[in-house]
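Shown here is one chain on its own, the form predicted alone, set out as structure tokens.
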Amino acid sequence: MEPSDDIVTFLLGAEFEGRPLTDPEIFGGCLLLLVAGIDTMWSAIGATLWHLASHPEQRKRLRDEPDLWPTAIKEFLRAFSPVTMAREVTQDTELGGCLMKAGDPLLLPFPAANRDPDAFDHPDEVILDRALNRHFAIGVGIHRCLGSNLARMELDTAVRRFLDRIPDSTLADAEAVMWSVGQVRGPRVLPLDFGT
């Protein structure tokens, strides 16, 4: 039989510092990829509904324009970027004028450097065709998330399904719509008229 080539597999044969993972450090692992996805997707989901529901123009482009999906998808991501990573300062440092002591918990808001106005034109519009859009919603480099392939798959077809579906959604109750706070961030009440 040959040896498989999944992540689990992997872990099981995986290494720490030259010695095997534990029981515990491999369920842990498996468990992060089981759960890492869903909190982010459905806020990001949620936030892309939530932007289209106010947005008649751009729900009848991506109908129109199904060449539109993938530039859209990505702008989606860099526009409602679900996630802020925590870090943990290791050195006594200071940057902007802010001190920051070893240990002090660090938050790397990935959502304000994908509004950054020296990085993106427009920065706070949702522009369907942006052809430049280096974003950080799903990390960067060594950083980037193990599921972002995944991630913006299931974004799309969620998307594209509840439109092919629903194409004519609206805020129901814009005051209603709540938001979550912290390391994740998106509409946890979202009240639509799905129209008739």
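These numbers come from a predicted model, not from an experiment. Positions refer to the first chain, counted from 1. For the two forms, the rigid core is made up of the largest set of C-alpha atoms that agree within 1.5 Å on superposition. What changes on going to the form predicted together with ligand HEM:
Residue 103 shows a C-alpha shift of 2 Å or greater between these two forms [criterion: core-superposed Cα displacement of 2 Å]. Taking the rigid core as fixed, one finds a CA shift for residue 126 smaller than 2 Å between these two forms.
Relative to the superposed core, residue 16 undergoes a C-alpha shift of no less than 2 Å between these two forms.
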Given for the second form:
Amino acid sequence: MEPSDDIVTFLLGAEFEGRPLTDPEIFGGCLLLLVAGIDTMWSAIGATLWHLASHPEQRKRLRDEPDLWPTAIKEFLRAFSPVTMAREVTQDTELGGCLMKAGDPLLLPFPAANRDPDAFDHPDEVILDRALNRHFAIGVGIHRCLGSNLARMELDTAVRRFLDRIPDSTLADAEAVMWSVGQVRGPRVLPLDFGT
Ligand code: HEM
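Follow the form predicted alone with the form predicted together with ligand HEM, if you could.
Zooming out: every chain and molecule, the one shown earlier first.
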């Protein structure tokens, strides 16, 4: 039988610093793959539905100009970046006047970076055809999201199909919307009126 080319098989044969991965490392990799696409995904989908529910003009524009979807998906990810990651400082460093010591825990608030007015025009607006959009919602560098293409496809499929079936959904009760707190942010309660 030919060895398969899936990620688990890859991890079983992978080496790190000249040694095979340990079972806990392989298990950790598999577990990460399993959980990394859950609350990230429904947070992104929920936040996008929340936004579109109160922006009928954008729903109409997406219906009239379906070619906008890929750019719009990127913009929804920027504007509602669900994930804030953490790191540990490896050596004493000063950044922007802030002193960080080796061993300090550090949050990387991608959502804040993605609304940096020095990097984005009108950062608090959702601009469906935003031309320049170098956002960090799916990370940057060596640990950039392994599932980023899948994530964009899932977000596109879920929101587009939702709008196809329920084009006129609006917020049923804006006060009742509840957002999660912590490192993955998205609406946990989102009452929508389907307009039927
Ligand atoms: C909208 C949905 C998603 C968002 C916003 C998101 C965001 C992120 C971010 C910011 C990172 C970087 C972590 C870091 O720098 O330490 C990351 C890593 C990762 N993501 Fe996603 N993600 C999403 C969906 C997914 C999906 C669907 C999968 C796979 C099923 C996935 C798998 C992973 C994995 C395995 C990593 C770790 C990569 C590494 O450490 O080398 N993600 N994700």
